[in-house]
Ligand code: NAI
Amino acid sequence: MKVTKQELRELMKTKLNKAGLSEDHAEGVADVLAHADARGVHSHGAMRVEYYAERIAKGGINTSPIFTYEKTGPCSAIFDGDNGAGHVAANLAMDEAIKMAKENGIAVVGVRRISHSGALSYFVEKAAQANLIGISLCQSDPMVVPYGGAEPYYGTNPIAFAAPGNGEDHILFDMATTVQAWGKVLHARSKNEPISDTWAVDVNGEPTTDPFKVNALLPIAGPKGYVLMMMVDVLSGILLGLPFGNKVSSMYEDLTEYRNLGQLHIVINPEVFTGLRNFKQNITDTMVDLNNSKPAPGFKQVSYPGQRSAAREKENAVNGIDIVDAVYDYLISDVIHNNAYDNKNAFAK
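Just the structure of this chain, alone, in the form predicted on its own, please.
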């Protein structure tokens, strides 16, 4: 089903509002989700709405949060989300980080006690659009085996980065520290498609291509991905005084409970280092150099991070965003949720 970004945003906003979020917060969540779908990252888009709606309806997301923001130093602060919608809290915290970085050159803002906040690319892109470098990290519930381990300890613990070039172009990446994000497995399930045998293992620790048999995900590049997900957990969990490692709350185990998740925004102002004009020109030169690099067999061009997603977003603005029919049917229905996620394990089973 093809829909415009605006139509999709409105459908998601309406569903989340009916589930119990205020209109403003429902709009804030829908904007982050629509951003993901527009860029082709469907694992963090509309397919998540029913899960959020069920958690909201069951009380696991605070629908009347009292947000607080406390500066703890000239370049540091804590934003407390009071377990409200993570997308909204993380977005407001990024606004504060941008303001602080413009004033003081750098900002480190911890976001405490939030629910799932969606695609981190949304927040770092906001920094890049403000002519700043954006970095965002967040913890997630355990579903990844540590290198050499046989049971999950860390989450997919994503890292996002964005840096502005000239014009509207910027470098941007948003990646899980696993070979693939759990949301990609969910997307494969929704389309009843197999996954790569490099993504995950089954209950016996054997590689699987069946998204319904996934028992644990694998870290990228073995020990390297393992230490990256540890770093994310330290910076977005332990540093903020929150549960960490295998103590991070489950996404599905009890949808009546708040999740108390953490996220960290780091924003850097290039002006206080090399100067903004010089920095942006060098980022643009990097993009051009990469595009002009000799491609490997089977590739037409070397792309810089975020280039293909940005092109997809422009294409979808013209042709519409392709949404799985079952997800669209849910969005236009009168159903708030189908009680499909509560009391499940990390893999929604």
Contents of the next structure:
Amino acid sequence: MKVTKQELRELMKTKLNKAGLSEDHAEGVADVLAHADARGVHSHGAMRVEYYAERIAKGGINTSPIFTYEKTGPCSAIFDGDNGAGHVAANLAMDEAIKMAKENGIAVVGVRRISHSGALSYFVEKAAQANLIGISLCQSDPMVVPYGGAEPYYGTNPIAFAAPGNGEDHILFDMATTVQAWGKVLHARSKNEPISDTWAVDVNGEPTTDPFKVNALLPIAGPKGYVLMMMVDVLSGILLGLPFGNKVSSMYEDLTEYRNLGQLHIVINPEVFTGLRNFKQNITDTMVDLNNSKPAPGFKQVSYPGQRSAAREKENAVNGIDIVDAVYDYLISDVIHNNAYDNKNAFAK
Ligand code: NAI
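Given the form predicted on its own, state the structure of the form predicted together with the ligand.
Next comes the full complex, and the chain you just saw is listed first.
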């Protein structure tokens, strides 16, 4: 089913509002989700609405949070999300970080006590659009073995980065620190297909190709990915005085409980380093260099990070966004949720 971004946003907003979020917050969440779908990151778009709706309806997201913002130093602050919608809190915190980096050259803003905040590209892109470098990191529920381990300890802890080039172009990457998303394992299960032995391990910590034997995901690049996900947990969890490691709350275990997650935005103003004009020109030059560098066999061109998503976004703006029929049917229905997620831990199923 093809829909316009505007229609998708409206449908999601209405559903989240009916589930119990205020109109403002429903709109804020819908905007982040529509951004992900428009860029082709469907794992963090409309398909998440029913889960959020169930969590909202069951009290696991605060529908009338009191947000607080406290400046803790010349370039640092803490935004407390009071366990409201993570997308909304992380967005407001990024606005504050942008303001601070414009004034002071750099900003480090911790976002405490939030629920899931979706695709981090949304937040760092705002920084790039404001002529700043944006970095965002967040915790997620434990489903990854530490290198050499057999038990899940860290989450898929994503890292996002954006830097502005000339015009509207920017470099942007946004990636989980796992080889594959959990959704890919579920997809293989649904099709009864084997998975690559580089994705996940069984209960003994042995690599497995059987999606039904998966007990935990593997970090990207072995020990190097493991240390990156640790860094994310330190910066977005321990630094903010939040639960960390395997004490981070699970997405599906108890939908009546607040999640208390953490996120950290780091925003850097190129003006106080090499100067904005020079910086943007060099980012553009690096994009061009990469596009012009010799492709390996099987590749047409080397893309810079964010190039393909930006192209997809432009194409979708003209042709509409492809949404799975079942997700669309749910969005246009009167159903708030089908009780499909509570206590159905993704690992167990
Ligand atoms: P992915 O594997 O689809 O892409 C990762 C990055 O690699 C992209 O941003 C892209 O810039 C770059 N890339 C991929 N192919 C490329 C190519 N051929 N040339 C150049 N660059 C290329 O992303 P992943 O890891 O599946 O993450 C998806 C989303 O999940 C992200 O938006 C992330 O923020 C979100 N996420 C959110 C979590 C949360 O708790 N809020 C937890 C984990 C992930």
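Residue numbers count along the first chain shown, from 1. Quick caveat: nothing in here was measured; it's all calculated off a predicted structure. Each form is matched to the other, and the largest set of C-alpha atoms that superpose within 1.5 Å is called the rigid core.
Relative to the superposed rigid core, S190 undergoes a CA displacement of at least 2 Å between the two forms. Two rigid parts move between the two forms, and the turn of the smaller against the larger, rounded to whole degrees, is 23°.
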